[in-house]
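In the block that follows, a single chain appears as C-alpha cells, in the form predicted on its own.
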Amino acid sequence: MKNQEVARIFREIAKILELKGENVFRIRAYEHAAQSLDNLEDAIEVVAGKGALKEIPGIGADLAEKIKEIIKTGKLKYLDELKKKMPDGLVKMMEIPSLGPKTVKKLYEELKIDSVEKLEKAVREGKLKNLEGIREKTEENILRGIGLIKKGASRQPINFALNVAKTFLDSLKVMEEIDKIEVAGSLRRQKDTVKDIDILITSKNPKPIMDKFVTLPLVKEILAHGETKSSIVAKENNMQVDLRVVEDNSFGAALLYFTGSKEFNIKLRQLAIKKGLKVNEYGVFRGNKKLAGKTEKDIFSLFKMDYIPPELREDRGEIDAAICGKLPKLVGLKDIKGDFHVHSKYSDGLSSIEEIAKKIETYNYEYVAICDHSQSLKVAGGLSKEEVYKKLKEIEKINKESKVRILSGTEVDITSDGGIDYSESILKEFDVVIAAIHTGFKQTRVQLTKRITSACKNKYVNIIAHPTGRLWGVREPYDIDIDEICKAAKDNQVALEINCYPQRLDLSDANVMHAKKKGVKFALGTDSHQLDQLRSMGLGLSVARRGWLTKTDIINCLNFDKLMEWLKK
C-alpha cells in the first residue's frame, strides 16, 4: 500500500498549494503524480529498486527524489514544512464539494474557520451570510458536501477496498497454514462502495495466521485479536478488515452468507423454511442434519436452482430467475474487444497515440477510441479544428503499422441548450463521438434531461458519457430523468457509457438495470488520462455484471467490422 500513501502525500501537497495560491501547473503536477501512482501496476519500492522511478508518467526529478524520501523515512519533510504554516482542518475543508481554496481562505481569515465541524456549525447558525460572495444556495450545497465527506468516511471506493483487500491476501496466501482463503461481503459482489473488508479462511492450525494478520505493517489498531476471529483498522483511511476461521466443510455456506446481501440472506431463508429447512452461515439443515455446506454450487443445487454470481446477490429478481433458469450469462473481461474512451497528449493524457496503441496491444482488444476533448473544454486541453486534423492524420498513420485499430474519436461538450461544441462538418470526420456534460450541473432536473436527449439526438453522437456526472466523494449524481434519457438513447441508437473510472463508474448498477430493461446499448470507457488506468476496465464491468448485462448489452463486445456497422447506422 506504499503506492496509496505516496499518492496521498502528493494530493495533501497539491491541495496546501492551491489554498497557498501557488502556480496552477505546480499543483497538477502533484495530482497528475498522485494519479498514476494510485495506477501503477508495481509496488513503488520494487520500482524505486530499479532505478525506475522516472519512468512512471508525472514523474520527473523532483517527485522521485521525495518519493524515496517517503519510502526511507514514511514521511516527507517537505509536506511537514508546508503543515507548520497551514491549519490542518483548512486541507480537509479543501474536500468539501464546491468550495474552492479562495472561499476557504476567506473563511478561515474572516471567521477563523479552520475545521468542517467549526464551518458546519457556522452555516447552521447563519454565521456565513455577511461574507461577500456567498449566498443562500452556496451555504444549501456547502452542508450537501459536508453530508457527502461523512457518507465518504464510512464507505470508500472498491478500487481502494480491492487493493487493501490484496495487501492482506497476499501477506497471508503464502502461509502453510492455510488452506483456503477468499474475500466475502459487499467487496465479493463488487459493489462501487466497500465500507469493511470480510477474509475467511479455512485451517487446522490457525493460530500463526492471526498472529501474523494483526501484526502486519498495514494494521493501525487491533480491535479483536482471537483463535478463529481477528479484527484490525488498517492505516489507510481506518477501514476495517475481519478475519474469520470456518470449517472446510461449512466454507461454501459461510461465504454465502458473509457475501450477502443482508436482502439475499433474508430472501434464501425464507424460501430455505418453505421447504422446511433451515440455512445459516454452518450449512442447510433439516431438523439436526446437515445436508450441504461446503461448496455454494452444493447449496444452489440443493435448492434446485442456477449458482448466482456474487454480484447479483442484491434480491433484485436473482433468485426467482435462477429457480426458472433464466439467469443471464453475464459479461466477462474475455468478450470486451476494445475500450472506447481513451484520452492522448492532444487534449489531457499523459501517453502519445502510439504509445496507446502498444499498450492496448497488451489487452488483446482489437481496437480503441481515442477521444480527446473538444474546444470548449480549455482547462483539459481541447482541440482546436487544426489540432482535430492533425490528430486524424496521426491516427491514419498509425493504423498503417498498428495490430490494433485506433478509431478517431472526441468527447465532445453538450452545451447549455443541448448543442455539440463542433459542427457537422467536424464531427463527420471522427469514426465515434461521445458526448458529455462539463458544466452547468447545477441546472434543473428539465434542463439537463433536455441537454442529454438533443445530444442523443445529434446524427452524429455515438455514445453518452459518463451520463449523471456523478464523482464519489466530490458530487451527487445530478438530477435527470433517466426513463426520458433512456428512451432517447434508444430511439437514436445511441449507448449510454459506463464509465469506468474508480471515482465516477457511471452510470450506477442500478440505473443499468433499469436502462437495460428499456432496450439500452452500453459502451465502456475507461476514460484514461495514463496507460495504467486502462486496467480499470475491469470496474466499469463489475457494474455491467451487477447490471445484469450479457455482452449482446455491450458494443465493446463487437468485433470491429460489427462495431463499424452499427457506428454508421
Second form
Amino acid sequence: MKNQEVARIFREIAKILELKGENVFRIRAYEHAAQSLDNLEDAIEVVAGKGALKEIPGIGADLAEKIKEIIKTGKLKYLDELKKKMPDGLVKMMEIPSLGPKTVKKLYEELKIDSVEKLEKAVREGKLKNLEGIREKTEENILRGIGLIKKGASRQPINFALNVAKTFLDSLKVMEEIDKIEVAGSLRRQKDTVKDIDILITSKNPKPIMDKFVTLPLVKEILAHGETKSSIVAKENNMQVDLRVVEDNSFGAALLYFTGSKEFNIKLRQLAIKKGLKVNEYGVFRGNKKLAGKTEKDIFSLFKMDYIPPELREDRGEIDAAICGKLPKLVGLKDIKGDFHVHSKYSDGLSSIEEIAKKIETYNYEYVAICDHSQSLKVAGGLSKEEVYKKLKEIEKINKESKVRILSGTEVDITSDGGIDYSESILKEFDVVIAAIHTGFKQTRVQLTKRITSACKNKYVNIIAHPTGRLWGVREPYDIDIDEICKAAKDNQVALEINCYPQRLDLSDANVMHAKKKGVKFALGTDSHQLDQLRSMGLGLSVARRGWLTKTDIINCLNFDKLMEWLKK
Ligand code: DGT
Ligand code: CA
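Please give the other form, namely the form predicted in complex with 2'-deoxyguanosine-5'-triphosphate (DGT), since only the form predicted on its own has been shown so far.
Then the entire complex follows, led off by the chain already shown.
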C-alpha cells in the first residue's frame, strides 16, 4: 500500500507548489511521479530494495531519495516544511474542480477563506460577488465542484477499493485460523465505485483474526472491534472496511446476502416467499428447517435457477433470466485479443511503440492499436501530418519482427461543429480511427449529440472514445441523447468504447446494457499512457460484464483477420 501513500504525498506537494506559484515543470514532475506510482505493478518497497527506483518513469535521483525517506519513516520532512507555511484547507480547496491556484490564493488573501466549508458558505452568502474575476458562472461551478468532492468522498473508484481490499486480504489470508475468506458487497459485484469494503470469513477461532485486523498498519481508526464483526477506517482514502465471521454452514447464504445488491436481495426474498420459503443471511428455510446455506450454488439450485454471477446481481432482470436459463455467457479476460486505445511517446504516452509491443506480448493478445492524439490537441502532443507518416513507417518496421500486430491508430478530436481534425487523405492511412470530444463540454445536449453522431457518419471513424466524458471527481457525464448516439453508431458500424481508465469507466454499465439492446458493438480500450496502465483492461471488463456483454458484443474478441474486415466497414 506504500505505493499509493507515496503517490498521495507527491500529489500534495504538487498542490502546495502550485499554490505557491512555483515552476510548472517542478509541479508536473511530482504529478507525473504520483501517476507512475499509482500504476506500478510491484510494491515500492520491493523496487527500492532492488535499487531500481530510478527505473520507474518520472523518478530521478531527488524523488528516489524522497521515496526512500517515506518508506523508512512513513513521512517526508520536505512536505512537513511546506505545510507549515500553508493552511491545510487551502490544499483541500485546490481539489475543487474548476478552482485554480490563483483563485484559491485570492480567496485566501482577500476574504480569509481557508477551507471548503468556509468557501461554500461564502458563495451561498454572495460574498464572492465583489471579487475581481469571479463571475456568476464561477460561483455556480464552485458549488457544483464542492458537490462533486463531497460525493467523491463517500465513494471511491473501484481500483482504489481493489488495492485496499488486496492489502487486507493478503495480510489476513496467511493466518491459519482462517478457513474461508471472501470479499462481498459492491466490490464483489465489481461496481465502478465502492463505498465500503465487506469481507467475510469462516473460522473456529476468530478472536486472533479480529485482533490482527484492527491493528494492521493500514488502519487509521477502529470503529468496532467485536468477536463476530469489526470495522475500521483505512488510512487509504478513509475507506471503511468491515470484517464479519460467519458459520461455515451459512457461508453461502451470508456471501449471497452481503454481496447484494440490496435490490437483488429484495427480489430474491420475494421469490422465496412465493415458494413458501424464507431466505436470510443464515440460509434458506421452510419453517424452521434449513434447506440450503453452505454455498451460493446450493441456494441457486434450490431456487431452480442458474448461478448468477455477482456482477449481474442488480435487479435488472437477472433473476428471471436465471430461472429461464437465459443468462448471458459473460465475456472474460481470456476472450480479449487486443487493446484499442494506447498512447505512445508520439503523443503524450511515456513508452515507445516498441516497448508497448514487447509488453503486449506478455498479455496473450493478438494486436494492439496505438492511438495517439491528433493535431488540434496540442496540450497532449497531438501529431502533425509529418509525424503521422513517421509513425506509420515505424509501425510497419516493428510489425516485421513483432509477435503481436501493431495497428496504426489515432484518437482524433471531434471539433465543436462535429468535424474531424484530420483530412480524409490522412484518416484513410490508419487501421483504426477513434474519435472523441476533448473540448467544448459545455455545449447543449443537442449540439453534443450532433457532434458525436456526425463523427459516427465519417466513413473512417471506427470507435467513439469515452462517449459521455465523465471523469470521476472532476466532471459529470455530459448531457447527450444516448439513443441517438446508439442509432448512429449501429447504422455506421461504429463501436462505442468502454474506456478502462479507472476514473473514466465510460460508458457506464447501465449505458452499456442499454446500448447492447440497441444492437451496438463495443470496443475496450485502456487509454494507457504508461505500460502499467495496460492492466486496467480488467476494469473495463467488469463494466462489460455488468452490462451483460458476451464475446459477440465486443470487437476486442475478434481475431486479427475478422477485426480487419470489421474495421474496413
Ligand atoms: P456500497 O455502497 O458500495 O458499499 O454498496 P454495497 O452493495 O456493498 O452496500 P453495503 O456495504 O451497504 O451492504 C452490503 C450488502 O449487504 C448489500 O449489497 C446488500 C446487503 N444489505 C445491506 N443493507 C441491506 C438491506 O437493508 N436490505 C437487504 N436486503 N440487504 C441489505
Ligand atoms: Ca459495501
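Positions refer to the first chain, counted from 1. Nothing here was measured: the structure is a model prediction, and the numbers come from that model. Take the two forms, superpose them, and find the largest set of C-alpha atoms that agree within 1.5 Å; that set is the rigid core.
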Inset, instruction - Examine N559 after superposing the rigid core and state whether its CA is displaced by 2 Å or more between the two forms. - result: no
